[in-house]
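Given next, in structure tokens, is a single chain: the form predicted alone.
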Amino acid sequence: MTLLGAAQIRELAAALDLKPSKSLGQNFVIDSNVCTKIVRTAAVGPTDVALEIGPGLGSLTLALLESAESVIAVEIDPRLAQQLPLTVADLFEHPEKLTVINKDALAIHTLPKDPTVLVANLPYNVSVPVLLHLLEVFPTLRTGVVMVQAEVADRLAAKPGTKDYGIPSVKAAWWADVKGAGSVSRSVFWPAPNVDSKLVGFTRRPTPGDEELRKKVFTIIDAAFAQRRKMLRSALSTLYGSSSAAEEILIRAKIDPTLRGEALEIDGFCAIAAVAPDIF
């Protein structure tokens, strides 16, 4: 199978009249090798079915194609959603392993098959909340690559007590170890971005408890980063009325009030939310 590079990119692109569109975050990879590394980079295997959120005009789609047992391929362009299926039936012999579903990728509740890893491009400006909405909503997910904003990756890799640490690196250690896979170069995107790239993977683990707890629990997470430079006991003050109901709760679950949200790893929230009231 041939994968595609630069020229190829810009030639099906000119056949649409397509032009990048900026709202949409749609930078393509242009650079076929950094395409076989993030699927090699993802373990992508033969029993796999592999979910691409934005797949443009076909990249990574090809080499996941290679690779996966099938891939499903989320697209919200309808312009790209339709072009897709042609532009892989032309280049692979069998076609029939890719489904293209036109849609927003935080709008997607289910899907044909059950998929095992998550491979995408994301989109710089919504690629926190489909993260942590593919997530929730396919615990099939079992690990994962993504390519994000360098500045998203190091938060979403963070560790406690970083500067980078906050709301992205806690709510996805709900569900997963996340960890940094590598940088990526401006040059291999067409149009380049103004900023630098990394990959960002990820293996899903248990979660700490059910999805009521996850609800109280994020929500304690938002209250403790609002104002991340508060001490828990200031930062938790608006959710228990007062900073001495909060104090008192931070004590009974065995947090120091006077530490700040980023000291605390996501088993720390849910220890707050183990013994604080239901009034969420």
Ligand code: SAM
Contents of the next structure:
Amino acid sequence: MTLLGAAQIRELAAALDLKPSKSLGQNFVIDSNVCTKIVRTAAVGPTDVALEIGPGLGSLTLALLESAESVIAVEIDPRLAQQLPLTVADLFEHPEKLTVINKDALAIHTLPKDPTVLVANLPYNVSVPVLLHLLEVFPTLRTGVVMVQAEVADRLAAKPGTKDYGIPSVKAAWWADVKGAGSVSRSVFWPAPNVDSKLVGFTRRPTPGDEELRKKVFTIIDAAFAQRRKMLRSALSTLYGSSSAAEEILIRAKIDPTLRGEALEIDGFCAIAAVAPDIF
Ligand code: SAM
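Output block for the form predicted in complex with the named molecule, input the form predicted alone:
Every chain and every other molecule in the complex is listed next, the one we just looked at coming first.
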């Protein structure tokens, strides 16, 4: 099948009179080799129901349709959501494999089919909340590869004790093992973004606890990194009333109270939550 190249992307945009929106992160991939590579990196196979967020003009969607059993594409921009089935019907002999949903990805809680793999060139300003939201609401998502701003990719895949380690790294680690999966040149986009991009791959892992524990853990993570230079006993003092109360909780959790949040893996935050009082 024909994948979309630079000329087709520009033609489609011109026909729609589309001026790419910065606030919606509309930077379209114009190099079909990149799309093929992303689908291959995600190891999408014939039994996969692929979920794509922000299909845009369809570059990645077409590559996904070639490999997946079916594709569910969630697009916030109504012009793009309306055009996509028409583009696919023109270029692909099984357009029924595609379902397009015109919605904000953050407002999606159910889908017509359980997705197994997430493959997306995510809108950069909401990439972390979208990824965490999807991991939370679609437990059938087993693996995925997403393209995000390079700094965000580094943060998502960061390990404790590094400068990039922070809220996105620990929260993503609740759901999945996350790894960097390569860089993508600015020149493959139209319009070219003013930031670099990277791919991030994830594989779901069993969660360390139930929803009640997760909410507690995420509140502690937010507090620990709100003042990342502070020791945990001080960073958690607002949550627990005083630094001595926080220190007592940390000692019970067998965590050194003088450590900073950036030293702890997700399991350390879970240990704190397990002995901490309910704060809701
Ligand atoms: N996948 C296309 C590609 O690679 O050429 C377009 C990727 S572009 C970086 C991001 C896309 O996400 C745009 O089509 C934009 O309209 C869409 N988008 C932005 N915010 C969204 C949201 N909250 N939910 C769903 N789609 C969104």
